[in-house]
Amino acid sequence: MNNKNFFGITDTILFLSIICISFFGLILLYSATNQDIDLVFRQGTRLGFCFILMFMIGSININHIKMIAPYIYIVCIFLLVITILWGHDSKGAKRWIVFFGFSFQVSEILKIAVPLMLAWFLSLDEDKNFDLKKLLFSFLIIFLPILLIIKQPDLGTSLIILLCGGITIFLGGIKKKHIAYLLGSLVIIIPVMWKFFLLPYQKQRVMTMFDPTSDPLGSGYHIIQSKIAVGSGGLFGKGFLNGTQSQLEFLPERGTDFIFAVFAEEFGFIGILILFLFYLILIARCIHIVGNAKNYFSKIIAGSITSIFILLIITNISMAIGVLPVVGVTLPLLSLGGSSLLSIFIAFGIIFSVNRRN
């Protein structure tokens, strides 16, 4: 299929899947939270802000992108200073700033953001080879950001933030013994951060996911509940309202961090490899924008941009089936949420600007 420069739309393959993907999201939602059309409404009228901005994105120029990268940094860090000292306080945390009403979450920004910025500091000497001191300066980038996370708390959006700054820096052509040095401070780190860092709900968390079953009522239960769903969908699944475990409202977070779970249990198994198949194209035209890139900077941030979006969803599914903690990470294109939609669109406006360049 030949690919067009449509209103920064370079890839018709690619643009079609996220439309899909979305739309059936929509449709996922109206079953997740009972039929509330109102909420749904809500949700395509964010979606279609986000279309209208990745058009925007994907028609600039991809350089244009990179000589602001350091200023998107910049303002998602004071936006964050911003947000623990006025933001909005919800069970204990301040995580989102309320903007004439609506609100807004930085952090999930910072997930783009984080590799735009590290992206450029890689590309000014990309000749150079990749010393100690690049490194240091590097992860002084991504850890900036995650302290003031921390403080909100939010430990699971951190993580996040870590494991996407991490890919980029792979991505930038890390040495080996680098690799080497940082799997040793890992070995370091886990135990000060489990000793000093993790709250008790944090610690209860991780054990959970070990055995759900010492806590049914308690913090095991979104695991459990979650694995019903999926376990009980099936072949085929229930169809489509029929869950039971969303319907009768078992499952909590049924329109954001488990929405997965409806899926599998309304769907079956055989949804669940159409779901993954969507995924499949959307991912193999991002790698293939990548292949393509004509730039040291193109190649790093659409690398970077593909390999997280394969992380998410890899992190969102194993919570639902209980492999990994709940770290409150949203499916790409099909949760519930402004500031995460916001996020993956932005995420593809800069994959369309790279694959225009190219």
Contents of the next structure:
Amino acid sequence: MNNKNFFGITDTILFLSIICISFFGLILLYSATNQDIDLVFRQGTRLGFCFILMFMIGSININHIKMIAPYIYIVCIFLLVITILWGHDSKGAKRWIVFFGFSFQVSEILKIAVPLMLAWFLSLDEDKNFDLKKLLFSFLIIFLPILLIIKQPDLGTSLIILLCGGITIFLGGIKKKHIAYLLGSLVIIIPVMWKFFLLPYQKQRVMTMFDPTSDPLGSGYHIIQSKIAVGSGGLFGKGFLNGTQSQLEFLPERGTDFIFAVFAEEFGFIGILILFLFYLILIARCIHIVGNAKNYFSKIIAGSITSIFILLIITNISMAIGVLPVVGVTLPLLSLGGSSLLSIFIAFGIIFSVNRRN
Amino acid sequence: MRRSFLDFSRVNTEKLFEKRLSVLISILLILTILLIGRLYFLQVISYEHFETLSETNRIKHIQIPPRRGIIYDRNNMVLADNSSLYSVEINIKEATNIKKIITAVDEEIGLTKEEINIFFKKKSKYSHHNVVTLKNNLSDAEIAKILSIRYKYDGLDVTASLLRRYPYEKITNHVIGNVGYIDKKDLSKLNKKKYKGSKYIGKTGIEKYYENILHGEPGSKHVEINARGRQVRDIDEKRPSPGQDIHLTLDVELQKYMYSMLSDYVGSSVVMNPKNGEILGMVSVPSINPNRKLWKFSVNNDEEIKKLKSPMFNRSINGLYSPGSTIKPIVALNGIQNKIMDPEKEYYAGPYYQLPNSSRRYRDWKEEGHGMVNMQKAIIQSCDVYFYMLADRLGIDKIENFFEYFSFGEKTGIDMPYESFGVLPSKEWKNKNIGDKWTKGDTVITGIGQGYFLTTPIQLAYATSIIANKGEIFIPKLNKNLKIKKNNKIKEREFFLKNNINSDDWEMITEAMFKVVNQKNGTAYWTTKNKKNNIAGKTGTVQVYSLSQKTNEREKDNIPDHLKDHSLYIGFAPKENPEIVIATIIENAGSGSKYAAPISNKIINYYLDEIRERY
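Can I get the form predicted in complex with its partner chain as well, since the one above is the form predicted on its own?
Zooming out: every chain and molecule, the one shown earlier first.
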């Protein structure tokens, strides 16, 4: 294998597809932010930083990553507590902490830290069956950060982390019996959550997903405008910088949550298929790496990362076309934002590191 | 054994992992395919639906109001036109905090308390408009100041609009009328499509009557707007077609002169060309400056205007007055036509007239009476007793019937809105409106134009033109290009008047009216020194307050102003081939010969000597 290439780049095709998509993300951002070139430069700088980080992680031995996994997890939990205590307020929620002038969303990192911790835990005694003790510990690992994130409050991200953790324990071999029990209890828990834990704005978001026209100027506005943007893109799109929904600012959160709508409006259905092709190449390479992974930890973490990556794409796009409520998930590699970008590149760094050992 | 078991187990967990991974990836792949299906539905199948939604999002249809037609007088002097007006406006729907915007505007250009109050009044009154004006008539500096802060406040804007301007202000106010904000009442009647971008509509006078011609057809344009409603660029534009200009028959020089003659009084004067019905001048006093009314919006708070007596009331077509002695020539014609009285025969006219079996004395204005008078002398000296007698002999039915030929009690048909009918009394009228039987006494006082008889100045001018024309009728009009075809009713009337009254009798009546002004004992003899225009006229003095039978002259001077007599005058000149007809009413001034007659004769002389000369 061409694994000892350059820095941590152990798979050229994967690397090139990451480069292609993220570079295209910058171009798309230029359109989404009404030609705000400064903002694009800032994002480019972040991207450069993330690439360097990815190289660095990629060149670490995966066993070393396994060794430090619990410490990463503990640091993240610590940072979450700090966020809740001294976090930065935004729209009534404390989600950010400020680090040397950079604002940082710890919950984004947990999308990768939780699977990492679980993979470490499950590979401690990898030969043993997935018994109740394993299940309880896994739950502890998943729910400790989730409870802290719900406290912020940020229900969307907690749900995503729950899914990320769920993916890892599913791959880790959770018993079918337990899956059935868990799904069964969800049926009971969801109505209770709805009644006692959801804040009114969260309920509103879910409700408007089912009927966006019920509140066309309030929370339904985002979904309606986003669907219009996507739909009016048609087969070939309106062309770069010609999307009226995005350029005339009918579309909200264009750089972050709804960047897919900008893309769909300007590049159309054909453009989406091409984008999906790039994503497919990237994912196919990841699966290939998973298949070649030499140890259990590598397999679990690389498999989780690959699945989570697909899950995030599906969630973001579903959000943009009104299939899922607006939960604040970015589109991997395309959306504006530092923390989510960071966690994605850490994840790819781990993938490269896994491939190194193959 | 243990190791092999472990090995076996290890293989087992890895196999499980691979199975699990393929299940998970498959599920995610299926979800992705479903998502692509959904995207296909949105972008390809429902494309047109969303395309339309996206277009309606960004494209706004804007109505462009047409330029209102200009109103000219007969010599192309501008009586009403449009001037650019810049105003600060607030779009209620777009504005997030109206109070904040007002404070900001106040800091920049200063607003009076009144302007702010009016803004909120307008906001509630014209709630169907999204855009409400905050301050009008901005200076260049003020425009620049507002434009510099505009970007900070959604909904704040400076707009240019065309404001109606009336250069002759008070002088032409009642006849031209004015435009005003389209209110909810107008909105229920008008073509909403045509007025979508318009702010003003003709409310009174010519502006109202010719609204359809003056308004024009609106244009429209499509503009691209962004999410905040700001216009980004124009897409296409259909230019509005301006309203048609109107040329009036008015002569503004004459109008100015008439206004200057009347401005100290309360009343009205109407000048008409008897040869074609063209109104040359039409003045109603008091009057207000219509420009101020438009800018300040509220006239009701203006102290200066409050002091005036009904300044908004157009006395020329709505003021109802007893015609008084001015109708005596027509009563005389009535007598001739019905062959009730021989015009040449002299009757004794004492100080009063009495009906048989009644003690009531119908007194003459001249205490000692006129002595022996024939019809012509009775007109010249305005002998009341002669006409009491004539009316008594005619009876109300004949009088009513004959006066209809002069169009009393009905609209003249002038091209002005809201013209009043006046009252031509009859038995039926009294029964219906007063609920009482007609008496002979009612007939007697009708003979001198008192009692229930009510006319408007335009009616008097119209009737006078029929006398001047010796039976030929021209309906009064203000629009020079208006072609009035005489309808059958008018033709029948002309036929009747020409065939039932012979030219000698017409001549006798006009001669009598000529002598009113030109013979030493005529009631209007002294009212003009300039006799060369051969003016014929008739004075009238209308009692507002019925003096008791025994009141003597000295007490008359003590009655309050509002109970003083109305002063009336009708006239035409020259006697042969008349070119001008006038009817003037001065309210609560005194006798006709003292006020209305000299003013009217000055107007006639001014027209014939100064204005007519120039043509």
